[in-house]
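This document starts with one chain, in the form predicted on its own, laid out as structure tokens.
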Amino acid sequence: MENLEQLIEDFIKKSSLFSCVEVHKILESTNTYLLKNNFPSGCIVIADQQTAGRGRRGRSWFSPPGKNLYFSFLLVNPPLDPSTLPRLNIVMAVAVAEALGKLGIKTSVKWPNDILINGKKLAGILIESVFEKDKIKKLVIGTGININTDHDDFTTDILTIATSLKIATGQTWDRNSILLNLLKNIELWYNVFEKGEFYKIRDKWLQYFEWKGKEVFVSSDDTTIFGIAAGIDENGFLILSLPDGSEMKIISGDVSVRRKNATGN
């Protein structure tokens, strides 16, 4: 990621929301290494390489080094209502799908926080936040997207279920210019969300959501609940309609696509 920490700069003195950048070879994680330490509003950290980069619930992120893109961002004391903290997992991914559309790249998402290519998981976000009573201290947002990984790269149990650009379309992709145009991306949606305005964020993700109108599994601790997926809320959340006609607002868990047989039940 040559002169990449260069490139950034210029683009920070443009930016309203971002204020400055670290790149490093190398860190446990970029979120982890954020909250630990004491940064700036704005600031970027990105890593060439994690070695225990996380996902939602705890699991770990694929991270090997020199093919992917591991980056965070910090806010700091921002003027959000905790309430409104699920909708930044919309934005992210609408912000991610939209830049990737934009390079020609097709994917759509996965409630909450998931960017799929063909089905398989090319990018994951993971916000996380520290709280002065009730107030945000912190809020931290973190992106890893699978780019130019390579079938070899992957074990056979995580090459089942997640892919990358690379493999996608057959070509080598560089990483600056798809992190800058993210970040611009970023920026651009983050200030609608700032303005109120989630109704056109809603609107843009549904644009995406390829599992609109189809049944899904949705599991959480020892819970799996059954129904179609019919969109999201104003706050972003998942709603379910269940087989007696009813609706239901999912507020967390993991979504899986109901497959059929080969009989077709």
Given for the second form:
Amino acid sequence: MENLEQLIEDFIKKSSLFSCVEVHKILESTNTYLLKNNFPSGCIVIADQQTAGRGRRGRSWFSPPGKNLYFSFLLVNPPLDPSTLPRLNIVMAVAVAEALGKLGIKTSVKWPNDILINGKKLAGILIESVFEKDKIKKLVIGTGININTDHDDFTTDILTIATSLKIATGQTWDRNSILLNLLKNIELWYNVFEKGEFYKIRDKWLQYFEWKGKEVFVSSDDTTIFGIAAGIDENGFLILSLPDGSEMKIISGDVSVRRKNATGN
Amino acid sequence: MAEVVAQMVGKVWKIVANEGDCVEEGDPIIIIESMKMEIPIEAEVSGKVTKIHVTFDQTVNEGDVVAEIDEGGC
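Take the protein just shown as the form predicted on its own and give its structure as the form predicted in complex with the partner chain.
Entire complex below, previous chain first.
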């Protein structure tokens, strides 16, 4: 990660979203670090390794050193209505998919914001918030991308559901150039979002949504719902067409494509 | 009586406070999940939780009253 700080600093001098950067060799989690400490809005924290990388509901994110990208950025008192917050998941998914697309890497999205290659998870995004009364006081937006992880680095369990750019393409990638590209795209798509043009982001997201029109199932705590993935609504919620012809809005849950003679993906 | 109101659409993931509990301003009462985000719905006043209006896994909409707090109750 040499020269990374300088590269990012040069970029953020001209940035309307980002303001500062800290690069660490090792952190518990870049999200946790930003949540626990006071930083100015727009600050980016990058770690070469996370000892407790997190995903949804505290699930762990595999974060070995020297291979991948783990970074988060902070927004303090963002001028966002809390009701628009779910849309940020879609914004981030589009930003990551577009950034990788510009490097010639074809990805797809899994609702709401997982980035896949060949049906396996390449990148994950975790957005965490702190509220004060009914206002958003802090937003921490974290991204983890498997770049140069080898087959042997993953445990057998993870290998069935996850991949890396190296595994998918057979080549080693430069993390710094990917990170810079990501930050540029995050800024670009966040600005579109802030301008109130979420419909553009939704359209773009749908281009990456390969499960549109496919039979999927949505699992939450103790229920599973089957239906056809019809798209996402104006807030980014998944629209499911049910067998009785009605539509259901999915607010949370794990979505998997339904395969014949199989129960999961 | 102060109402605790959801700021956004979500599904009730955790009910942190129970009816009868004394809570402080800023304490989380309910945690909702919206997409992959966990959003706490916090007490805007200190007092006794007199009513929880939601159950686990229930969908709440923006503006829904999820709980009530009696400011003089504790």
